[in-house]
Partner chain sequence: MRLERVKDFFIFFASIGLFLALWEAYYWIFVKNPFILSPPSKVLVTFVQLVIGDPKFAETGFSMPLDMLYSLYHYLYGFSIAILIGFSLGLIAGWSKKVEKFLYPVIELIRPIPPIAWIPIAILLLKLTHTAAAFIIFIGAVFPILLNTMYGVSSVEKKYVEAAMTLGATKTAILLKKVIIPASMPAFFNGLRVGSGVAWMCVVAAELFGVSQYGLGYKIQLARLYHSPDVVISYMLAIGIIGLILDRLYRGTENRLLKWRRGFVVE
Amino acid sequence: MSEILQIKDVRKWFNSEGKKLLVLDGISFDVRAGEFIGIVGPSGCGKTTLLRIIAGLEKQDEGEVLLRGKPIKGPGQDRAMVFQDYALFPWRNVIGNILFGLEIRNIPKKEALEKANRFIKLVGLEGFERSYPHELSGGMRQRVALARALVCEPEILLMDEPLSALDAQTRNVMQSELVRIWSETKKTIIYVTHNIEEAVYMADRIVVLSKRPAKLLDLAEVKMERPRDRFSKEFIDLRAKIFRLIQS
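Now that the sequence is in front of us, could you give the structure of that chain alone in the form predicted on its own?
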């Protein structure tokens, strides 16, 4: 796989009570096209800040973030973000939410509907096209958010703890669904989570960050075949290794 994204010695400061607070301290790693990357680290270490820099929603103070060799200077159609709180429009039904990004790009209505219906099928929402967000479970709302991001066909899908609000059983189901959708779409996914088990279950490689100011502790490769057995020795050992790194 060729590299699609390069993070080079990224540093980021925030102003806190009149002082400069270093959040990201020299983060460097590459992402290959079609790869599923997990990002884990202690709460408040800067995982979301790093994701927002990749999205172009924030700017690093030092270092480079290159997408196909070109600096990221702001948001773009080549990236889409899925948030923890779904960020759906409550006044739009499922298909209306999914169509939104296509509408603002002036995609012809017939083409937009065909695309929206294709991704509704992909995320398992057939039969719920006319339902509104308040009528859906948390897992179904997250499927809508995922379809809305995918329908615009970004090169990179950025996900910020998208399953953290779900109950454990629904979360496990959605993890398996995300792996299925990723394998079918071949999208590059960068996935922030505070749940180490989730990252080990889904990702090809895991970026392990230290407590703030975040440094790169490891870029752990997950060599287990999918679907992964959460109770296998290899799975448990890798989860424990990453946990110990974060706690150190």
Contents of the next structure:
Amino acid sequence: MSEILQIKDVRKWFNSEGKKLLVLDGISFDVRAGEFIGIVGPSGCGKTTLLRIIAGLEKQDEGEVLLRGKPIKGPGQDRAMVFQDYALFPWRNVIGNILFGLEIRNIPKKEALEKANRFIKLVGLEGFERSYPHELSGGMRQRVALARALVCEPEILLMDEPLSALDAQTRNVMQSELVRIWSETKKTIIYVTHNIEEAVYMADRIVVLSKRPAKLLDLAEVKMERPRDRFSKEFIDLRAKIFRLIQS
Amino acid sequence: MRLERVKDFFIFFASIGLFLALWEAYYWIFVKNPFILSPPSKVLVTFVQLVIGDPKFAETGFSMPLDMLYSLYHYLYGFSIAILIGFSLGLIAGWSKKVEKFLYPVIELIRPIPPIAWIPIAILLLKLTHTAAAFIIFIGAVFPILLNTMYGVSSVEKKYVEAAMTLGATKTAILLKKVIIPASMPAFFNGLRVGSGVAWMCVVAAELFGVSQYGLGYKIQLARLYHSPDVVISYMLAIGIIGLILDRLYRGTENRLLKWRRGFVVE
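I would like to compare: after the form predicted on its own, may I see the structure of the form predicted in complex with its partner chain?
And the full complex, kicking off with our chain again.
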């Protein structure tokens, strides 16, 4: 598989009360096309910052981030992001939110509607097309955010702890759904989470980051077949291994 | 629930009824002079005559429908310019901190001057014209619209802009059209409603000075010269009713256009 994204020795400082605070300390890894990458690490370690750099919302201070060999200069139509709190547009209903990216791309209305409806079906939101975000549950909002990003058919889908606000039951269902959607759409997914189990359940490879300043601790390959059994020995062992790695 | 409504209804009429009764009594006990005050019973008759264009009044130029049209013309003339300028400046100043800093001193200097204080300069500069009236109305309405729009734009949450950018909206014009403007509509409508209220007051104030031969404000003043308090009060009533209708109109439009904002209510 070809490498779609290369992250080379990325460093990032934050300004905090006049002092420079190192957040990302020389992160390097490659992402292959069609891969499901999980990024795990303790809260506040800089996972989100790394994702925002890939999205083009922030710029690294040192190092390179190459998308198909070219440096990232800002947000682009080749990448779409799903935010932790979904950031759905409250003034647009479900179909309006999903149509947003298609309007930007000047896709003819009829075609756009057909496409939006296809993705509404894909994420299981039939019947809620006209509902406004404030009328939806957390899980449903998450589905809208996912459909809104997927419908743009980005090469890379960036996800920032999209399931962290959900209860355990819904989260497990959504994890299976995500894996299903990923295998149907063949997108490259970079998925940030602090939940190790989530990453082990879904990802092909897991980027393990240390606490701040974040260093790359490991790039763990998950070789288990999907759907994965959360209670198998292999699953529990890998989970424990990553857990210990972060703790140390 | 139903009983509550019957009760509210009763209180509503009792309140108005008592007010009218006291007014009527006050007239017949203390005033008893039709040249300085009229009782509500007389005002009601005059009001109806003015609305239907009774020749008794029409001959002296008191035609309430025509006066309403002129006043609404002044209102729309000044208010539409206030919307245009208030909204565009508010949008730019809310978007750019530099523009805001640049505009702020002038705004803060002019804003505390009551619109009515502008009347003399408006008449000197623009003579007794419709434009002079529109100018006063503009001054009154532009600041609430400008400041509310500015506030609305500058308080659009960053996450919406970022979400739009990651969905491909990277050009400023598209961000403004698709994110900033819709997200700041609630604040804009707030400014519109407040601005409209001020504008309507300014219509009356500007017309008092005789910018035209028709208009509700002008006729109030004229009727005073004719010592017809019944006509004065009838026109006051008309001003109040139109002001109320305008306010309801904006509220209605706002509720219809911004139903997405009606949070937490799932129907």
